[in-house]
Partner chain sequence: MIILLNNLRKIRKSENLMRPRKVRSLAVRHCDGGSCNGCEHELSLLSSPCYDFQRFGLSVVASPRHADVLVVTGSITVAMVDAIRRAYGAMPEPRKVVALGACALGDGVLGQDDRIIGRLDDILPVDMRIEGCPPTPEQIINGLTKLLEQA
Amino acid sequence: MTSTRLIQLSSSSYRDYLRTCLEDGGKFLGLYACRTGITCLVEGGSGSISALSCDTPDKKAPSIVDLAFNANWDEREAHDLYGIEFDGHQPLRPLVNHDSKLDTWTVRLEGEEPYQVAVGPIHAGIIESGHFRFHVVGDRILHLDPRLFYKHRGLEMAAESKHFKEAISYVGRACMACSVSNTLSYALACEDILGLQATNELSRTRTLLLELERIWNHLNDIGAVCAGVGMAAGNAIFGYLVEQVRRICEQVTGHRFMARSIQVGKSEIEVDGSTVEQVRTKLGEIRKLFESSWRDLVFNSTFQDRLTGVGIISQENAKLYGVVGPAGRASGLSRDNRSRDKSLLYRDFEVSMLKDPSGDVKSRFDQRELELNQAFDIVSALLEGDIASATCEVRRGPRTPDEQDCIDSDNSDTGRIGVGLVEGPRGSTLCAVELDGQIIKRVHLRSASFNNWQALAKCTIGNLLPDFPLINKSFELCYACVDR
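Would you output the structure of this chain only, in the form predicted alone?
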């Protein structure tokens, strides 16, 4: 990953600069606020990342939702947490701040036939809180207002003033299902600032953990779709497979969700060759059972009929909403961070795409099967010989590799910003870190779930209300990742 470029802009030049970046092929990655202003992150066509920083002494900034529509939630969150008013963002509905008045956060629909159905925030399953306000006529959904952030924990603010090695634990607590993705994006952001480059062995370990996380999440997501149509047998067998992979995760890292397995600048995971071979054999058995179970689903016409033509998000809308991960690829967007990642071992990686992606539940379902087989191949190739502890090496800066590791030294790059991008199971996860010496000045985690929730609400429009659980499970987004 190249170093993040910090660009200081005035409120009057901020929009114009961003517009130029986007017209030149740039991609909006996220926006966050701090006590002194806002920062907009943009990826250039070459993969370089720029941080457009804009001070807001009067707590006002121009809105960019007309330039980057998927900045909608970013601006609403910045308004709720830091009081930033975004001129042109009307109405600026609350996102994190909740009150009992429906008119403040829902869209008003008028007429004699439309009515509302409220689902949540407490659900029957073991999941986090989320409220879905459906506007319907009969069983047909006209509009959906999702309301999340019920258990917002303030993890980002809690990490401020902590040493960067300590702050990773706050990022890790955001979500156990995305533990590796979130903490790895944080570690890469810190290493971006410190001028560190992972050695081959460290990259190998991190890639292995990330792909193990992808495998169990994709297996879980396929089982969830089975549950969404009431197919208990499919849900049960894939639940069993998830459990087996989580046990492998525990065998490799000491934790079923691989918590605390990622550290800044190093890895302390050590697994001897015989255990690695056991893991490889077990994963081979899991893959065989997955393949036979998948065939059972493919040739079950009743099951397949429930998936086709439901919850469609077109390629145009997927691009507008910035949909990432398997959901984006199922709508024809070929972006996958692994194809350009230089910090992990994805050599000769090619993005897996369906021949004819249609953006419906079936496409999202089938996309995961493609990516599961790819993940199994990657993990199998990485499971060769011992897994040893490893460290980073210095990539730039005044110190040479044989000098004292800069992780344990004073950081001379004060006031710098670093960004880490990771292709997690649900898509692109971003973490931005600002350091003052070795102390966290600001950390911002923007998960794939945060990005895709808006698209989920969009693709439910026009569908039947009883199909929503199926559409929801085809995205299988995290509540906890936005409750950070």
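Mind giving me the form predicted in complex with the partner chain, seeing as the form predicted alone was just shown?
Here we give the lone chain, stripped of any partners or molecules.
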């Protein structure tokens, strides 16, 4: 992976620079603020990542939502946490901070027929906390304003001025369901700054853990869709499968969610050959049970009827909202970070795509099955022989901020900011790290859920209120990842 390029811009040139990047085939990855300014991350057409940094002494910056629509929540978060006013972003609704006045964060209800349905933050099942406000006529949804961040713990700010080895636990605490994806993106970001490159052995362990996480999450999400239509038998089988994989995760890493299994620059996981063989056999059994259960779901027409044509995101909308992960691929966007990856073992990887992705609940459901089978294949290929503890090798010497060398142009340098990009179960997970020596200046986690929540709210429009749980489950986004 090439290093992240830091480009210092003035607030007048920032927008133009970003526009040129995007016109050249670049992709918006995320935006965050810090005490001195804002930073916008873009992936160039060649796969290199640039950090466009812009100082905001007067707490003012130009908005980029017209250039990158999915920067909407990023700018609202930057406003709430760091008080940045985004010129052109109107209205700049609160996101993290909860204002009690409805008008500040919802669209005003107009007309005689529509009424509001308010749900949450506490829900009827075992679900994370979040509040939804639907505008409804009869059962038809006209509009949805989600309010998350009930679980905002301020993990990013709390991680500041900690040593980078200590700060990984703050990133890990964000979300247990994505613990490997999140901490791995953090580790890659740190290694990007420190100039470290994972050895083959380390990459193997990390790829294995990441795919195990994908397997249990996808199994969980398929079960969740069964629960979403009230199919108890499907939910029960997939609950069983999730449990079996979680036991495997414990066998490999010592923790059922593989927490604390990723470290910066190394891995201490050791598994002997016979246990590896056991795990391989067990996963084979799990896969067999999964396949036969899946076939039954495919031929259950009552069940399938509920999924088709519900919660559609067109390819056009998916592009606009930059939908990532299985949800994006179910709308025909083939992007998968594993194809661009050079720090893990995904050589020549190409994600399976549906023949006719239509962007509905069924497509997202079917896409998961395709990816699950690929994940089983990858894991089974990696499970050969002992797993030994491993380290990184130095790609280039670690630098202090004073030793940075400039590349390309006078105002760009590498070595202060690092970005890790990982394909988690729900899609692209990004972690940006800024170090001052070995101390965290700023860490920012932008998970796939953060990106996709915006699209989820959009795709409920025109659907029936009783289908919302199903649409929600077809994304199965985390709240914890978003709220941090």
